[in-house]
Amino acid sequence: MTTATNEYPTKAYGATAPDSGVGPMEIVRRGLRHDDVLIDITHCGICHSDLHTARNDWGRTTYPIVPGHEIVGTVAAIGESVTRHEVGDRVAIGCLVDSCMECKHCDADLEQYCVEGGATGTYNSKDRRDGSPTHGGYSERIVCREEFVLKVPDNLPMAEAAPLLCAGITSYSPLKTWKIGPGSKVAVAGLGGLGHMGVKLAAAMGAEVTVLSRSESKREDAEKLGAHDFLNTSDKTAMKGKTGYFDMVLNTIPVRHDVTPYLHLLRIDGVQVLVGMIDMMPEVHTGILLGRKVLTGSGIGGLAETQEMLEFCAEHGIVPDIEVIPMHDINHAYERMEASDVKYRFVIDMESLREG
């Protein structure tokens, strides 16, 4: 058990410039409050938002900056009026370490959303009682409001748990609202960290999963993660004969791409659901969605749906498929991770930075 104490010197890794990459340097994490847990992380996700932040691609890093938002580890010591976690138990933190909790928003469980100045970030925002930077989860420890930190259940690995609190949630939470379900006709836009969750939840829910790729490498790998059938975009006879077809695309895609091909392909009422692609979209014909065709976005998942999308997963033994990497490996995962050369998710192994 760790004693709690003022404040936490922790071993990081984190960058101090958009040129710097991603190197070893100290944080100090905050004494524990009465309502905080101090957690020892075991494993930490990569996710392509922790790239794109420490290159401050979106302009909008602060530095020095500490990535990670896919957080599992064991609880160390917790703050005296604690009562949802206990020394020793198995959590985890995903994008989100706080939010004001009294909004409809936030009384509605979906904290992500939060009206009141957004919900705090894990990393790149401000704490909202004392405005100290928030740093994630590649490090050692981490100091968490009990609220936002989650738990494990005992039948899933914690390095594999630690890439469903962002690419698992991110698939789960847009399938659960639009209720997929037995007998829902899903597809799958891009095969990678997201899509391949996407195609694993989907599957495990009822559905009948299609991929759908401009890749024909990619067809044996989606029949292997359990997609019924797959789709090649650049074959426009068959794009065409699934005209109006889908219930659901999940659009996972996470560069700028025309959405237009995909909306074809649903049927009345039907939603595509953009998750991956984090930028200006291309034009879309209006007249398309005269057809009653949804194009709309989806962000995460609040508290309790996130904590609902890991029980899911340990009933139905769904977990990502991971490559686990020592922490100075981190720049060249980076590099890995833009040339599309991981199947499907990066997680750090943090012991690695406690010998460092």
Given for the second form:
Number of protein chains: 2
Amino acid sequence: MTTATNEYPTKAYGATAPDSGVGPMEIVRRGLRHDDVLIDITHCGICHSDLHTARNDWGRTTYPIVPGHEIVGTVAAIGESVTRHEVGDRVAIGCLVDSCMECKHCDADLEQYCVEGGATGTYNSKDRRDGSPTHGGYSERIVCREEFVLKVPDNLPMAEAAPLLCAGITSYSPLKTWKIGPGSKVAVAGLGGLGHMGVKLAAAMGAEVTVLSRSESKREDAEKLGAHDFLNTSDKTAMKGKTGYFDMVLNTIPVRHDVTPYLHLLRIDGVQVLVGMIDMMPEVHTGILLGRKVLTGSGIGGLAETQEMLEFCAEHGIVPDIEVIPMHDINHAYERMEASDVKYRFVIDMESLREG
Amino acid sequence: MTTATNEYPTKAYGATAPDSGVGPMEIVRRGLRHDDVLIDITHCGICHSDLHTARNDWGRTTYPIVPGHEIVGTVAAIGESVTRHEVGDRVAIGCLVDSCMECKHCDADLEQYCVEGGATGTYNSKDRRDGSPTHGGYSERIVCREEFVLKVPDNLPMAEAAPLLCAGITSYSPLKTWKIGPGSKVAVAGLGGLGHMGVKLAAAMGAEVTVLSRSESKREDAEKLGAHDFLNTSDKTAMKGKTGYFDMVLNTIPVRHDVTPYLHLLRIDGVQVLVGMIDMMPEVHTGILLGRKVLTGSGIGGLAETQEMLEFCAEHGIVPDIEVIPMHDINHAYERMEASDVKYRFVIDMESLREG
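Okay, that one was the form predicted alone. Can I see the form predicted in complex with a further copy of the same chain too?
Following is the full complex, with the preceding chain placed first.
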């Protein structure tokens, strides 16, 4: 064990340029501050954002970049003032590693919307205290301020817990915000990492869940995930039959598309929540909105809500469907992800990095 | 007085073609059905929709068309089963004269969203029972099913009451839907017929009201109407200072525009309500929505809510600022309305039609 004042040389995988792919590199984790936790990472989920950031698709990447914000592991050491965690604890880190903790949003447990320069991202961000770049979970270990380290409930398996930290909370938060519960009618558009969690979570909350897809091939998948119904959005008659039917459309589609057909499916005061980063949303005819249809979005969740979600999943036995891969398969995994060839989330077994 | 089974030849003003302007014509009001009320119209407000419909701007006009859906008057006769109204009562008709009264929306006092073929519009629509065209308030009298006739409270002056039937309820309804009350921070964009009522109504509900405008010239008007603040939307620094400040932006702007700057003004879970018919809304960056900003719309209000609004206005002494004109000045009024040269609503004195 290194002492708290020393830095930790750490094996990682990252990108050095938009076209470099993701490969082995060594990074340095800071020595523990008084309120820091050192975590040995056991697993890290792979999110679409990882791929977009590695390739600089959003034009905001600072290289070298180590992606990964669906992180689980065990506590290996703690700073002297840490009270929330002990060595050996099963813990997790999501999309955030710090925030101001003082603004109105942080006070309201909405750290993801911190107004003081924004929350600090788990990667491609800058440490609030020393300005050093943050690096994500494609690595052996990570150091993080204790408040941003969550607890993994005992009965959640580690590998399956990883995707909950981004895909899970991103679907969970809007369901809670809009008070989805027994009897609610929820439609989920897009059956990927987020969407498949949306189906499971909404069903566990007691909602009647319908999967929306252009492709009839998803009907069987929808049923397996616990959806009560399937609606083929290419079938105009079927779509018309559900006009005004849903309380919520959880729209997880990660590419630019027209949101209008989903607005038509909403009851009065029903809400379409966008959770995918689709940049510019195509024009919408306001006549539809004037029928009191609500269009909004939601971004991940705060720390308290993320912990609540982990406990909800543990209590209801909900885990994502995952495919575990070794670290060195990352570039192939990205290719398959782009081809939607994964049901439904890749998770990296970080033991493969230590051995590699 | 004609008997209940006879029709009523009626002086009116209407358009016969998109470029005809609005001129005198004679129409026939049906003889009273058992549940009908005959109303001698005293005043009719002028709404932008009148102008758009007269000119077929929306491509849905059937000629000849008699506009007008902000109607007040006195009951002149009643059908044999009418119980809600008596001869001599001060009454009003808004945008609707009928609906199915049986669907889920009608049952929920949301007749404006009737799902059985839609509610019957006061003009440019078809009577549900005999298919005859409906004609609006630019006329001496109107016949309407008793449930769609509202009561004008005693202390509301008739001329001023007229614009409440469309401009008033259109602003009132979203304020109620989104629970605006004491302490709420409401911004009103667009200071016309709807917007100026939005300011007065929101202030009467106890909200802190800010008028948004590109033009500094509106600052004084805003204050006169009872707004607590004015925000010049051309002033980038001022706009930035109100980022995340408002619970609601009531957007009454009646022409196509980018709604993005108003989304930035909303707090988390704050709502921008569009009430103007602006057809296609320009593209919006979904990154803003992902900060839990809500975009929606609202269309007039149901019968019960419209009655409630009339009583709210009577109780709080709220009336629109109007300019009364004679019927034959209608085309000039349209021109001035298009030039935003009215503070804030034209109302036709229908006595001028009887005399003309």
